[in-house]
Amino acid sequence: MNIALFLQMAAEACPDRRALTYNGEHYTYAALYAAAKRAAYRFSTANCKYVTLIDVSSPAVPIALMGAAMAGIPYVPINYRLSEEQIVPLLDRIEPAYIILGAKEATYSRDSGVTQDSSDFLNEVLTGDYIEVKWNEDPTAVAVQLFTSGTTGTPKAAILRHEHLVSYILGSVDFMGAEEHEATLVSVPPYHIAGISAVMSSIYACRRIVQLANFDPAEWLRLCAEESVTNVFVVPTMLTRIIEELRFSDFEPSDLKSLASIAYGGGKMPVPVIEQALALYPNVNFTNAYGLTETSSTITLLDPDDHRTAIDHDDAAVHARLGSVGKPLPSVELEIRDDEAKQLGPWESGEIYVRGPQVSGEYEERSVLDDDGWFPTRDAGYLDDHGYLYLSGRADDVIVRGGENLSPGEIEDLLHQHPAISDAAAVGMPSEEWGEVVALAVVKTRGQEITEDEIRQHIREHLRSSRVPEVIHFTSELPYNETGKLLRRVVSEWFRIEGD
């Protein structure tokens, strides 16, 4: 089964139910079909392997996600906020590709390919002659590629196949299962698994999907009301700044009479913070959602019920379920696994493992399942007595800030470049508000100095603002064993104890 039968499927049973709303513009199921059809045609005569696209949320990100399943191209969106120093690495990766850039980027002029830019794009596909495709049922087929930062900085390939991501909606979601005026505002990146999902899922459902190209909590808060959304999906660190907006703002929690669930995930959300909106939102359904880009997406749910029980529940044991990200998906096995890959018991943490037909668990050229399907997620937790899991932290050093990976290697490769600076180690710190913060431990050149200013402005010259570190340590050296490998637990210690 081909992904874009999903958009065949919506478009066939309910064509002109409202699928898409953009900047006040609104298309049917039928008309993005279509436009798809239409895509998939420049796609497959263009004599491009990949379909990339390098921009914020818009009637783009559907109609080149199923534009690309039809035409049999993986369809592979980067991050719109990396440099072009780190972009273009990654599109000699996937030559020749069919480019389609926002307003904003750069040309990325190629020898091989296409590059267009998106209005243009969409201004083509959703006007022309009507076009029949065929396209290959090959479950096998690589549907979508995403690159994800790994510990090293170099970004990896994961691959999803078809089978991965049919599987994954077809076991968490029911065709047609949303009401004609049901609607779903995302807001997370396109280049996100969270973002590629919520469109699948949307289709599937045939829920309307209203985008938000840039989160800005005072424009979602308007946006949710104005288009009488139902269902919306945010990482912690978008709900933290929800909230914050309604407290300082005019705008009433009641304002959004329509909003009937709210999922979450892509990051550990503060115990505090999903109380304060179950206070703000009684009324509504809130999920926790877990998951990674090899497994497809979600893999556990803290579901509503959940929630509620939790919520004000007299047994601290129950109420700490708040903390935790729920219960598998009944076609997922998950484990916990010591460092010698043995099964551990309730309250005892490890690795996390899981395998399931939506499990990917590979990469470009290269598979870590092992012999039995199980997949390590190099994420770290525990489950308790009836089954629900609590992530304890990360098995590998990423930092992981408002659901967004920071590699640290990338940090300290900045840092070991300046003149003043001899070593640096940076590390994740815990945030309420982001989950999690960059901590910078550094070491001075000797005879030189550098002030904590002139670093954070350094790295902000170089890279994203998420980059800059909100605590800085100076010491005279760093902490390594006996290999030469740095204890990065000895120095994210350092700032515990700091916090204190």
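Quick caveat: nothing in here was measured; it's all calculated off a predicted structure. Residue numbers count along the first chain shown, from 1. Take the two forms, superpose them, and find the largest set of C-alpha atoms that agree within 1.5 Å; that set is the rigid core. Compared with the form predicted together with its partner chain:
- With the core held fixed between the two forms, residue 425 has its Cα displaced by at least 2 Å.
- Core-superposed comparison between the two forms: the Cα of residue 285 travels less than 2 Å.
- Comparing the forms between the two forms, the C-alpha position of residue 403 differs by 2 angstroms or more, with the core used for superposition.
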Contents of the next structure:
Amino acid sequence: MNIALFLQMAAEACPDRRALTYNGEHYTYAALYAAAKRAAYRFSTANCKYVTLIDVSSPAVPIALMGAAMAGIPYVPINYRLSEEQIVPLLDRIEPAYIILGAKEATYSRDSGVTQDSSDFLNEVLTGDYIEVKWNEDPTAVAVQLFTSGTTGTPKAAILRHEHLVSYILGSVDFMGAEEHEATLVSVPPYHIAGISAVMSSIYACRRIVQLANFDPAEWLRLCAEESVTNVFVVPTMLTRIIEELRFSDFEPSDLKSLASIAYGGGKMPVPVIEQALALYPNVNFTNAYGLTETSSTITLLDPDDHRTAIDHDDAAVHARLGSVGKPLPSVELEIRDDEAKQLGPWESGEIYVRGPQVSGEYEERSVLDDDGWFPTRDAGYLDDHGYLYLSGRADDVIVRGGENLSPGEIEDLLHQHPAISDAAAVGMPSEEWGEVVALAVVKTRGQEITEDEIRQHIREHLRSSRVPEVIHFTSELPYNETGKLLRRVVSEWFRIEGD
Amino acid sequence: MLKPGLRLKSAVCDAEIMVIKASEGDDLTCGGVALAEAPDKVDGDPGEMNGCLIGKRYVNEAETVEVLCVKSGDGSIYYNGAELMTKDTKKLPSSD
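Next block, the form predicted together with its partner chain, ref. the form predicted alone:
Below, the chain from earlier opens the complete complex, with every other chain and molecule after it.
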């Protein structure tokens, strides 16, 4: 069992089909397969224990991923946006490594291993002799190691074994399920689980990958139109910026004639944003996907039919499903549990636990799975009567005010609906009286006004008074990482400084 | 012994499979001849040559055995003397 199987099968079934487009150049499945084998040969003769790539998306991404898999060496993509001071300690943890570097990166010369420019790597593997490689089929071998974004301290190294990733792809993707004209635009970064799963899913579906190295809404729209893209995946901040671009540029929504499917995830999508997107593209299939690095990507889906049912439904409970992340995949079990790990019923909020063959729940040789194989996600949420999952944030983000657990998501969801507020973040702030109180950062909608008192009044009217913020801070924008995750730690810092 | 991840080739055609789920016993055949890691080519049983298709998953009735066809061939896959059926999977929307 090896993820390289996906590329081998695609190259067997449709060798001449276009697999990848980058900067206007096309690469077939046969070409990628041959290149991955040459890469595997290089990796296995370099005496390295890891293969790492510190660069934007390029053909080097699928070739290094699949080549490392064939060579039986863990693939460890690293965030190229990190500073040299952040990257060096990560490289210290994966020695000796075959390091593939983008042109703009520091040299990172090491005492051990190999360091190579990604364009040199590509030149070497895209041409040359035909090499036959025999690869390891051990399902428990490590395929991918991802350093988590470290929004909560030192990056943890999440381990994904071949069995997890193969289970995920076989359980969620039809082999060669894509028509020849289909193309997916990959704009998520290659060091993120969504970037890895996009490569594997697309190859197994035999759907052409169009790579966008750096997300920019105008460039995203141009590439969608030019390459007749049919499928896209976006994180919430990307969708917000694309909708804004459509509003303020000459680009018309109808210019994306080929677009058939928009999948989104990677962070909590504000309901008004998805409503606007549905109004702009009524004929497009929308899918909300929720997953984590430790679960090999997607574990729940809100599918296109769920979106269509919810958008026009008179029943508020059904309409509210637009804010849900849907139901578990057939191969995934999901439960909500309280602090003592006791299972909770519908509408009761607690921590999300999942179990299934795609769930790794493992960091650098330390598994956090319980004895029965359940993974505590540290995400908080609840299920409704019909089994739809709603997220309320990270379990660690819960604000505990006088012993009462408050979900930041509940407050933020309410404020996202307010026309004068374009974004909001609620965090806990230390309080002598209550332990913690709510502190709120608010971004006003362009050209609109709202006062602190009006915000407090609005929250008091719709939620319990404990949710009313003690402090409100107006700001021009909230801090997000590049995959759309709100950096709550940074927001909390604002209030710590203000309080001093 | 069958175990998940094991790759086997047909002795009678081009077919290759990967074991996804295995149970006791190892009587897995293609075209009437045992699948193996490196089999010598022989002629198949004409009655068991209905073919298998790349990307399809094949299961027995009890779903205790499941294989993925990773290379198409002319032989059909049998387990303990019964032909495996293609597994119907729920089609999911593309999520990444």
